[in-house]
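Have a look below at one chain only, the form predicted alone, in structure tokens format.
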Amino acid sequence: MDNIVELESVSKSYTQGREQMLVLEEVDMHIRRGEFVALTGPSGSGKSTLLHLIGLLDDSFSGTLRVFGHGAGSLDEGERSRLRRDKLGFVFQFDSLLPEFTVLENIDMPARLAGRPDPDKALALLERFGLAEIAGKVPMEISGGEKQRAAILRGLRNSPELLIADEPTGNLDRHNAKIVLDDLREIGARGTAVLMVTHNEEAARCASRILRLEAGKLSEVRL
């Protein structure tokens, strides 16, 4: 399988007062097309920093980072923005759905912002995941689990090659968390890679591969 993300000896530090704080230290990592990877580790271990680098939201690092065949260190902001729009999808712990828009409009929003609105494609996503009945509702009219599933579909709207999910089940009960994890597994099976950050060991075991980040060092967990 092709690697769509490759990190070689990637390090990242921040200046705090007069000190340099090393957050990532010589990280080597890859993500293959269609792979479901879970990233675990204690709070403050650098997980969000790593997501920001892979998601092309931060361009300050040392080492080599290639995303979709492009060296991230050589991309200008326009190129980074284009790759984020066309190749990456993002899902966060809080759904961040826009309250004044319907679920259908929320899901179509990434395409609308890219100048390619197509509600029929958004509806097709809802139908594929069994959520067509909530298309015309606004976020306050649906459950927490439905909101998070809608947020995942919004992340998929522009047909990304990689979906980055930061604690997507963190605010859900066990039943709804299982549904969301099943969705993520199906997404991977259809060819979109998933990188999920989670503190939940049970959720991590749903992935095809588990990585652990601790004190800036990355290691693979045997399943």
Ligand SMILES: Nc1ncnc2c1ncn2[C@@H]1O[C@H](COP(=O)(O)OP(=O)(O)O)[C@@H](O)[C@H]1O
Second form
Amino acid sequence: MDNIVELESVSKSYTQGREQMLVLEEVDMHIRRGEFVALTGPSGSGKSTLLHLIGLLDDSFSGTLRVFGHGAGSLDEGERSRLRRDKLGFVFQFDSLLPEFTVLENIDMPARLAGRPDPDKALALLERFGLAEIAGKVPMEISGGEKQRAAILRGLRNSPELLIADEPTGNLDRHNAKIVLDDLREIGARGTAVLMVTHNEEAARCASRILRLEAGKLSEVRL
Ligand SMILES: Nc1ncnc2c1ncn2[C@@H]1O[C@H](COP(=O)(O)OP(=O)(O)O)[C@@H](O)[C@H]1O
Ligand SMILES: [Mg+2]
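Same protein, different condition: the form predicted alone was shown, now please give the form predicted together with the ligand.
Full complex below, order starting with the chain above.
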């Protein structure tokens, strides 16, 4: 199986009062193993909504969604959370490192939560990305760029097959955004697929494929 994610005619609407608001309209999409895909589109176009569906964080939609060969519609909550834990990694725009834990402990958190703490593995990740010197610091003692990089490493802690990143460079200056993008490219080069939402054209160009969401419809951007 080459596609780790497949969507066929996926639609999603939110109910607001009595109104149904259609956010995704018959979206077809796939992500291949190891591929780096950028997702762009105006604010409010449903990018985060799509990420939540693919990340198995939201199960109300119509159509077919397969994640690692499993039909998302037929998974129970235990199976969904196991897939999230074992195969998916998440990074969000605003870092959510726990302030009372060190960077090392934060990066090891997904493994701690799974009952398999192993700080050496977390340290190996920090070393691989040249960040070993911040291992023992708490989030308050590091820069915004370092926090976002640490959040990415936390997303990688359980060796996911797909890293889902929602505007990971959204609150960074250009210099730090470039460093974070280089990290993501490196991750992709090592065979982990990356799905990244971005508003930034430069960031999108790092990807092997660019998708655009607008007015509920998803299309492929020709490079
Ligand atoms: N939980 C929700 N309930 C109702 N409406 C929502 C909810 N989440 C998002 N929306 C609406 O759906 C649309 C798409 O939101 P979102 O996926 O966050 O867009 P994007 O990430 O592209 O900015 C927006 O109009 C937003 O207000
Ligand atoms: Mg969003």
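Residue numbers count along the first chain shown, from 1. Think of the rigid core as the biggest set of C-alphas that the two forms share within 1.5 Å after superposition. Being a predicted model, the structure only gives us computed values, none of them experimental.
Let me know the CA shift of G17 between the two forms in Å, rounded to one decimal, core fitted.
It moves 2.5 Å at the C-alpha.
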